[in-house]
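A single chain, nothing else alongside it, follows as structure tokens in the form predicted alone.
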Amino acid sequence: MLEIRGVRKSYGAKRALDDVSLSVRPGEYLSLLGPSGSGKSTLLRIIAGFERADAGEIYLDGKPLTAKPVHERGVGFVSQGFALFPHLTVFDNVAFGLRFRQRNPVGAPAEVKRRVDEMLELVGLGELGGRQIAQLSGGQKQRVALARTLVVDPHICLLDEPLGALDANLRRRMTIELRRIHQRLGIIFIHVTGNEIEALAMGERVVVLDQGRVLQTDAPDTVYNRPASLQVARFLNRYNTFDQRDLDGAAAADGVSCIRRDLIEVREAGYRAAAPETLTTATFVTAEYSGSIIVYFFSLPSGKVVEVEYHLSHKRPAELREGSAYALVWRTDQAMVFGSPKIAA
């Protein structure tokens, strides 16, 4: 298990982490989730011992890291830009570790070429350890970044936005691929993200963080269903929230509603709300096709744009006229309220 308690980070006046614990159990697969300058890197960073917390403690099986240098802590480390040596083959670069570690580094040949063409087969590159990084393509150099991880046998991974630079189609491949090497492996993996649709696939627990600070700690259903606060369903990108002024009649809630925007139906203008349903009036907009959904637009009177989402293979979306009021009405029971109405002017 890995604990992490009370860590603190500072630059200069910026707080970057603010008093953060967690716990990781044996063997989790964790998503830690965020916007950019959130604290997820460096609290990677600081697991990792490349940087030192200003404050708190962090235990690996109860034995205390912080001290430990960055070689003694059996923690790896995969970077977004793959940090690999342009002038080495596949095999030498996954290799580099187990020969020039500090510690108990591996000289025989026979045991070195065991070792990587065994997570060169993992990572599925068996055939290609002859091969110059140049030679590679993005999701390949993925895979040998984290197979020269892999390959030292460390009891935790550090992932620091490992798919950001890989196109959509190679970031579906490699999330498959690496929820089945943590599989095989059973080792704790820690990913960080900007992404929320990669953090939820990813995480066994999803970790929102923001300005240095833990919102939510929770199994991925959980944080897309139930965000823990206002923050939190923003950040996730899935949400419409809504205040006092933008709710007709007697439905307004004292606080700002949240609602997914796939559990939005549109009805004609002059739809009247019946318990348990909140309604408001908006107009129509535009709206925009993404393959097996289509999200539109309308905008209520105060100017804010609401987002519907309608996916293609569950029901048939509306035929809707731009310029054109329309009701947009909602099971009451589904929304959440936070805070102050004040917050989403």
Second form
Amino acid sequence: MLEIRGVRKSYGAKRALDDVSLSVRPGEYLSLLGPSGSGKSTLLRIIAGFERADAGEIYLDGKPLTAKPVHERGVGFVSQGFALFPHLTVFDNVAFGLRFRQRNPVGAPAEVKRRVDEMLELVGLGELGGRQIAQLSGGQKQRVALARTLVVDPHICLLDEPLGALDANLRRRMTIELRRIHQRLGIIFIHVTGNEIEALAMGERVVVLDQGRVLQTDAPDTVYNRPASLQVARFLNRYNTFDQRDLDGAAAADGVSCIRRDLIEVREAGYRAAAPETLTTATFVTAEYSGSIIVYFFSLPSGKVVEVEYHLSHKRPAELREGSAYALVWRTDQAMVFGSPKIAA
Amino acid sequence: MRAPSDGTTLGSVSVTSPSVPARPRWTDRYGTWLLLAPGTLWMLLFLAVPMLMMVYVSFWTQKTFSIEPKLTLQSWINFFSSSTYVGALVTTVEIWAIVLFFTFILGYPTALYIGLFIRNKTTQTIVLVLCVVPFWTSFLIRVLAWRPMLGKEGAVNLLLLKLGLISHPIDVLLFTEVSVIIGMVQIYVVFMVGPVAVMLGRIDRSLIEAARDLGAGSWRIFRTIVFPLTLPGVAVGAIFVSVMVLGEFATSAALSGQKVNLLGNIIVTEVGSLKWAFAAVAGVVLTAVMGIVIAALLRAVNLREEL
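Next up, can you give the form predicted together with the partner chain of this protein, since the form predicted alone came first?
Entire complex below, previous chain first.
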């Protein structure tokens, strides 16, 4: 159980974390989603102990953590660039913590070997103990970094953009691996990412952070379907946002309407909206086909671009003419309305 | 795709099109050699040929004030049977080892401070430049400045007397091996600081964070992570220092009162009295010693892999 209470951190005049409070359940896999500069990495570094919070306290299993130095926290940290020791072999990298930690280091070489081999096996690198770091691929380096952190039995494992340095294929494989490893060890994993899909896929809960503040903490499907604010909706990259002047008629109350791309229907111009529907007229610009999904781009008279997504497994692609006007229709109750229109500008 | 329709586009396309076979130009064929030629020529003329000449001349016959191109081993036999010259060789190696040791002992912590503890890159550069400031005066002045410092009534003795740490002035400070070593260490320590500081600056901070995160203390991190990663810098610094110390003659001439003779001093003396063959022998021996030292240092650290 990890409790973060009222953590603040500023760099000069810039506020990196502004009263962040979180509680992480035992054994939970938590995603921390936010754009760059949102303070997500800072929070991770404060938990690890690399940075000191200006205010606030962190409790691990009820005991305050912030006064402890890094090497006594029992918090594992896998950094973005992996930070492997380039002059040591894979085995010696993983063995580093066991051999050299100040608190009860493992002296017996046989015991070190047993635990390192076991951990290399767990991350799928059983054969590669003798390799030099320079001889590894990106994905293998990631696994070594993970093994090196996990072998010392941390209470928490912090992952700073763990998949950022990997290519798309590897990323998918690693997500599966990460989840399997998490399940095996049953400790808290906190996974920082700027990628909304990764955050939704990995976390049992997703924390959305922006400008040092927590915007939402919820299960992935809640965050996806019911974003708590306009900013959250924007990060998800799945929502179109409309000022009221973009919409035909007084369809909604004051504020900004957010509607998911795949909930919009394209109709011929002149379509008359029925009672529970909202409608706007837009010009078709172009379409982008990506296998199972096709995305249509429309532009509103205000210049704003609207994206409409058809999942081809349950919708037929529409035949649209570039430059022609169409009616974009959605069910009013599926849209969300946030705040005053001013923040949308 | 839009087809090129206007004449200029077509014209420029035809130049590069494969339908006109490009004649291989002579620069393509000989380019590599042409680029290599000036450097190779320079090295041959001013390094390889003189070195071979020196080896050759060391076998010439030495007359009182001249040499004859008659091959003989006499100069070599004289060199290795004279206790003065063999002694100079031993002193040279001895002083080299001591100076190298102290440049490391003084230089490494300095570099560690500059490269690791000064966070600001600008401050880092300023401090490194400060290390080079002594080089803004001439070599001779830097060496001679040690005389008023180390003499019997010099600054060091005066200070120690004033502080009551000694009752009589220490007289081994000047015109001994000690003064030569002090002078050399002061001049050459910078060449150890520079390369090591550069290597330290290159160490990714996240490595140190990772080691700390894994539970290691500072001394352990230094021993197992930081120091091994700076070894190439130490090797480069050691090579700089070694080459310069082994070829030294000015510091020992100015600060030893003729008491410390290095191979360099022997060469200067022999050349001065026109004993060319003999000077050549000493030169070959000195070059061989340097070669062995550099080879050993390169062997200890695989620079090609680590730089």
